[in-house]
Amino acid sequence: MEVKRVLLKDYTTLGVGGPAELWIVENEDDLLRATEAPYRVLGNGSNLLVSDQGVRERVIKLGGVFAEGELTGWVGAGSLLPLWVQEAARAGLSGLEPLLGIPASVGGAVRMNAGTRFGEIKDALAEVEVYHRGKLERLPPEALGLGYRRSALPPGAIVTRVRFDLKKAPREAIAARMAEVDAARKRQPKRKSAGCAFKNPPGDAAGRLIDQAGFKGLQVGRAMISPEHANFVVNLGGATAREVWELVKRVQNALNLELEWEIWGEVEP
């Protein structure tokens, strides 16, 4: 196991966050070790914001034995979804199509059932191994809450493995099926985000929401809601979370809308 202090904004895909003490587990005995205090679980830092300050929290972060896998086996939870859509597709192995360009690691999109409109994490997974308290335990997905953009894992839980639920299919309708998604994420921004910052309300779209209240290229800071994909905040270079933060609340003073990222740390001005 490694410990060492690091910036988040390193290991965040927004570029965005203050120190923390970083613990890289590599297997059950790591794990043990890394959650006798209190602790937050790092996947591949998308869907997050950090503040400035950092975290008290040991941040823990899936390496070894729970960045492994196979994938028609166990697939460790710290490894990263794009790297098995990809696999998937080479071996002829139908599911997971929809999550392409997912940034995640695979924890991290079980945690938040990560998915496009083409479809969600969960409609791809047979069983989930989670640690808790301890303990790891199995589980099939229907016991974890899976809905839109979220689970109903007890605090402190840790996806630690998963196993997929694919099916054989052609190889050039699997490549079909990844063009058509692929295409419908073009018009995503190329620089450093978040991910979508809200989520989309019943029959409608965040991203159309915020662009026609006209906040699409605001900017604060270093910080701008991106003049692609309104639902994008993005990092110019040297953007802070509270930056980042301004613009969230001015959308949401303006728009009922719900935050889709997790907020580490006091990122209020």
Ligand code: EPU
Given for the second form:
Amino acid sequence: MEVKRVLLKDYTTLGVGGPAELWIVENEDDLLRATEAPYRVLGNGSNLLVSDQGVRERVIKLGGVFAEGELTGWVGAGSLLPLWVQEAARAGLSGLEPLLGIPASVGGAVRMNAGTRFGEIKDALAEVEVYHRGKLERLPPEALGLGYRRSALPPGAIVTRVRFDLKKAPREAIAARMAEVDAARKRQPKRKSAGCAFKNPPGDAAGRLIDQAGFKGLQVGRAMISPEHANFVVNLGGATAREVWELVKRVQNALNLELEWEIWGEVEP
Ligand code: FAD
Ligand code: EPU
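Alternate state requested, the form predicted in complex with the ligand (shown: the form predicted on its own):
Everything in the complex follows now, all chains and molecules, and the chain you saw is the first one.
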């Protein structure tokens, strides 16, 4: 097991976050050791706003046996979802198309029940392996309380492996579906971000509301509300968590929206 001091800005898609101790676990023994003291689990860091001061807890990243697997068998939760989406398309197996373009680890996608308007990961799972209080348990996806960008995993539970529920389908049909999902992302910014900052309120879109309220292009330091899609905060290069948080606060002072991002550490000034 590798343990090292890192800056979390190098491990998040937004490119923001201070120091932490990273524990890269390779197997079950490592997992037992790494979870002996307070910890957090890092996936691909694509839904996180991490404090400039970093976090005190150990940050566990799944590597080794938890980052490999087979499309039609058990897949490690530390592996990247986009790789499986592409592999399934190549293999003529349908089920993962709605998840095209989500830059998640498999475990982070389960934890957030990542999805698009075309479908969520909860509908593409056959079984999920979860590590909790020193034990690995295999559960049906219904046991995880998966809903719109949420799960009811108990605190400290770590998704370690999943089995996808895939069905044979013509490759052309899969490709056509993926093109549709891709097209729905056209206005999403290419710059560094953590995806949508806020959840959509029932029956509406946070992006539309933030846009209508006139926030597009608002900049604090090196952080900006994307002029392309108002529910994305982008890092123009060198943004701090404080700057990003200031934008979140300004939006929340004007609109009653629930954050989709997870906040790690202290971001309030
Ligand atoms: P992280 O950001 O690393 O962590 C998120 C949470 O999951 C944390 O609480 C973390 O502790 C927990 N976690 C991570 N791994 C595990 C594990 N193995 N076991 C238990 N808990 C774990 N999301 C969507 O739903 N739909 C989209 O279309 C979408 N588009 C995006 C586009 C872009 C450009 C970006 C940057 C993000 C987008 N997102 C989208 C947001 C993000 O990709 C998802 O929320 C994703 O599920 C986060 O996965 P992650 O592995 O990066 O998790
Ligand atoms: N809109 C605006 N202005 C904007 C942005 C959007 O008016 O600046 C309007 C659009 O015209 C549209 C509506 O808002 O009528 C919805 O926008 P969009 O189609 O871009 O989808 P979204 O609801 O903003 C959701 C997910 C995305 C996912 C896409 C594609 C949430 C919070 N967001 O976005 O997921 O990729 O659908 O299916 O549910 C994420 O969760 O991080 C994420 C990126």
